[in-house]
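Single chain ahead, written as structure tokens, the form predicted on its own.
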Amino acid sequence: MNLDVKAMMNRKSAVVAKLTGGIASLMKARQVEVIKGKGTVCGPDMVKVGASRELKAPKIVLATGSLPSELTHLPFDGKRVLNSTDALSLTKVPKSLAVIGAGAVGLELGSVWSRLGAEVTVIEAMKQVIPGADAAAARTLASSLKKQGLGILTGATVESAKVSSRKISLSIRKSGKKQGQKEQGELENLDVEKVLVAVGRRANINSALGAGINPERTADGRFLKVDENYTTSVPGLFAIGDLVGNPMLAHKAEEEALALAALFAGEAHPPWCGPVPGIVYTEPELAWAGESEESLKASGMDYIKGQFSYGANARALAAEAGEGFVKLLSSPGDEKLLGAVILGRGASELIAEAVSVMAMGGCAEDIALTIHGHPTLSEITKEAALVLSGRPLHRA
């Protein structure tokens, strides 16, 4: 079997074109004028498009998103040193690829090109992949990806890089020490064909702001400061999405856009107050929402947990997807659901149930008492809730 990268990329482009074309059709149907060009906010009620066109509006919304963060010693060139967009547009599979950063983007793209045949090494400065996620889930995910052939170095940093016409040479310093490994802090060299830098993103604030338009920023300067109605310090200027804070996720930005549009229309649609799910689209998938065991321990808050394995679920076994688990965390007194983590097939879909329950202030028993179709992966969440409530069904 031969891999046709061109055909794969053509299909990707076709899917993107269908989705963007659908949005264009919706805009037209709703009589929304779409003006293409670079927009610059020149005043509280003025946007300049291009060199000459000016638009006046009492309300202006900034939704310019974010940009990939760059490393000073590895600036993007689009050919050898890649950002996430570049890595989605390669015309052939690289022989070797280093991925700097084991967050969602790094693991997703790294695992894709690894499955397509590249020798991939992911380098992460923190002690675990997906820093900030549930530690047990992160360990299990890393183990699974390693079994699939993905190289992962945690507690490691790229101190220097040399880009030549034939290769990129990275000097990697590993922290920590384990029996049988090299001395702590020793440098290792890694030569690769390409490097993907996936160390995070930065809010794209300045691209649409003209001279003299300086909305107040957050204390760390990374985001625009807004109130509960997404209003900036500039009258009539609003901001949503990646511009106003973490998490930098499309579904969070969409929900903020819906709330702001409803506000403009005088309709009731309060800003989302529930947890925002985080998702890693690897195989297996990882999804989480609310508190983790680590965050609850750090805050000194008591909790109880219920966990159930994919390996005891009929649908998972039939699909040869028995790797993973669902973990639910609740307060011990009222069993109010505090957090959820799901590692396994379809985790991105399953997390919505826990998010909904947490948003409504519900408890694990709400999930345990809800009928779930059989055989489905959603039964794993029900089983975890039953375990948490002390009434396990398919566990001794």
The other form holds:
2 protein chains.
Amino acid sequence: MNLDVKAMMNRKSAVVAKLTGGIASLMKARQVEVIKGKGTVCGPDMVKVGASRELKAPKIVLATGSLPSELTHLPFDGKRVLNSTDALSLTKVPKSLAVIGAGAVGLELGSVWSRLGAEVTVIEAMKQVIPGADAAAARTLASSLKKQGLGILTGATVESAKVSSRKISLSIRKSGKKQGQKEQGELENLDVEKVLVAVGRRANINSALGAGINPERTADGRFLKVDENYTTSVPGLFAIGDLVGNPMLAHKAEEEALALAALFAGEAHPPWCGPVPGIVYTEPELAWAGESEESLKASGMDYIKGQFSYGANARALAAEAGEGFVKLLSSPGDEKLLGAVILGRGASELIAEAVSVMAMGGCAEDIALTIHGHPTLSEITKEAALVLSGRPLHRA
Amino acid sequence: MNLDVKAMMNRKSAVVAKLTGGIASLMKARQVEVIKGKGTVCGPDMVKVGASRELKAPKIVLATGSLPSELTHLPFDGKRVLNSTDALSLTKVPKSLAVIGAGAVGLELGSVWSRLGAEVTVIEAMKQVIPGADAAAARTLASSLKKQGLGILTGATVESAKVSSRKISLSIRKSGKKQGQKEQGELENLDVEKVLVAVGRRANINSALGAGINPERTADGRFLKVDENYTTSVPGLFAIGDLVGNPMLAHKAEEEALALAALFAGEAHPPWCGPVPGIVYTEPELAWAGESEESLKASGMDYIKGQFSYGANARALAAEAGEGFVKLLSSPGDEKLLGAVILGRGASELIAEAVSVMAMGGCAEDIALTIHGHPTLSEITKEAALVLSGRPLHRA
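Can I have the other form now, the form predicted together with a further copy of the same chain, not the form predicted on its own?
Full assembly next; the chain just shown is listed first.
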């Protein structure tokens, strides 16, 4: 079997073109003029496009998103030291690839190129992949990806890098703590053809701000400070999306855009509610929303949990997708659903039910007493809710 | 590429064995004795197993399910005139297969064997496939399956059949109404190797009832009559599942079993609530729950609807699954969600969110204002809810 990377990329471009073309048509249908060019806010009600064109508007919305964070000792060159966009457009499979950072971007793109034949090593400074996600799910995900051939080093940092004409040499410091060694772990060398730097993103604040336009930042300086109506400290200047805070996710930015548009229109648009789901598009997928065991412990809140395994679900077994679990977290008294973690096939879609129930202020019992089609993966969520409610069904 | 039907069936058997083995372990863990044999209720508190063994119990639960309905002019023979169980165990792909009945069983098994190479013709007496399901979804599903090579005749009945040593000849009467002909349509002959009769199932009432045990039937005689506690007219005799009414679905039977077990245990187990989802496991899948446009029209209820297409969803396009739609139905005043229909990839899993929201008495807005991960298919449900609420997003 041969892999035609060019055909794959052409197909990707065609899908992207169709989607962006669809947005362009909608803009036109709604009589929104789209001007292509670099915009700069040069006054509270003035945007300059390119060198000459000036647009006057009483309200200006900044939505310039975020940019991949760069490592000072390994600056992006677009060819061998890659950001996520570069890594989506390679024209052939690299022989070897180091991925710095085991967040969503690192694991997704790392596992894609690994599956396509590259020897991939993901290097993560924290003790777990997907830092911040449920620790047990992250462990299971890492172990599953390793079984599929992805190299993963956690608790490891790239101390230095040397880019030469033939290769990139990374000097990786492993944490020695776990083995009971001194804090300083071993130093390991890794030579690779390409490096994907996926150590996070930073709000793209400055690119659209002209001289003298200095909206206030958040305390840590990383985001623009806005109030609940997305208003910055500059009159008439609003901001949404990655610019104004975490999580840096398209669906969170979209909801902020909807809420702001409704405000502008003077509509009684209730604000969106419920948690923002996080998704990692690996196989198995990881999705979560609301509180995690870690966040509840950190804030000293009591909780009860219910967990059920993919391995005991009919559809998962029939689809050879028995790896993973659903974990639901509730407050002990009223069983109000506080959080959900799903690791496994289809997690990205299954999380929607838990998010909607949380948004409605529902309880584990609301899921436990609702009929779920058989055979479906959604029964795993129901069974986890039954476990939480003290009525396990297909679990001893 | 070669198809190894035997390997496929072995794998199927292994999965089934694992699942039934799991149930057996759970029974053991919960100290439930399972006695294998044919049980007959021979008194209000007495079950006979086989010829000799007698079990005394103050409470007896009938859960004997249903049997495939037979056609008098085409009785099952297990080899060439098949029921659904037979059609799951063929050892090679038939050259040609007629499927009588385009319900879930007929379309699922018909499309499986069609995909594996058989020339399959599905014959349905009603005007649409999946009678009772949303008419527009059924039309789109039929057209999609036809494009995949499945033959489908609607408004057609098998008038007679002749089983000879070499073939089965069906005489099919097509409805002439649509073409403006007289009511009596053309007669067409179809010769096939095998026939799957999938014209429905009937409650398996009598097989476990001994002489003199005659619990009352429903008015139409098709089911056992039970009250809200699953009690039949015979003291101490209970019944659940396909025996007591439609829909004949495993997940409905399971919920009834849970409710009855809780009643027996004297537990305050609230009854399950919300609609029972129906699912057709074709590709695309069809899933629905609650009211349909047809049922609302029939009962004279006003409704509003919101529909959104898979073709405008990023993940669907990326997965080449742009066929299908989500349709949500609400009452006009409070937008209370009354029904949902999903045709498309993953419909069986996506329906869970709508069912849970309906079970909680939620509104379309509860889905519209909840963040759905991007890119996911669940965004189609959200967009349909936005359309229903008069705030279409990615639709002109």
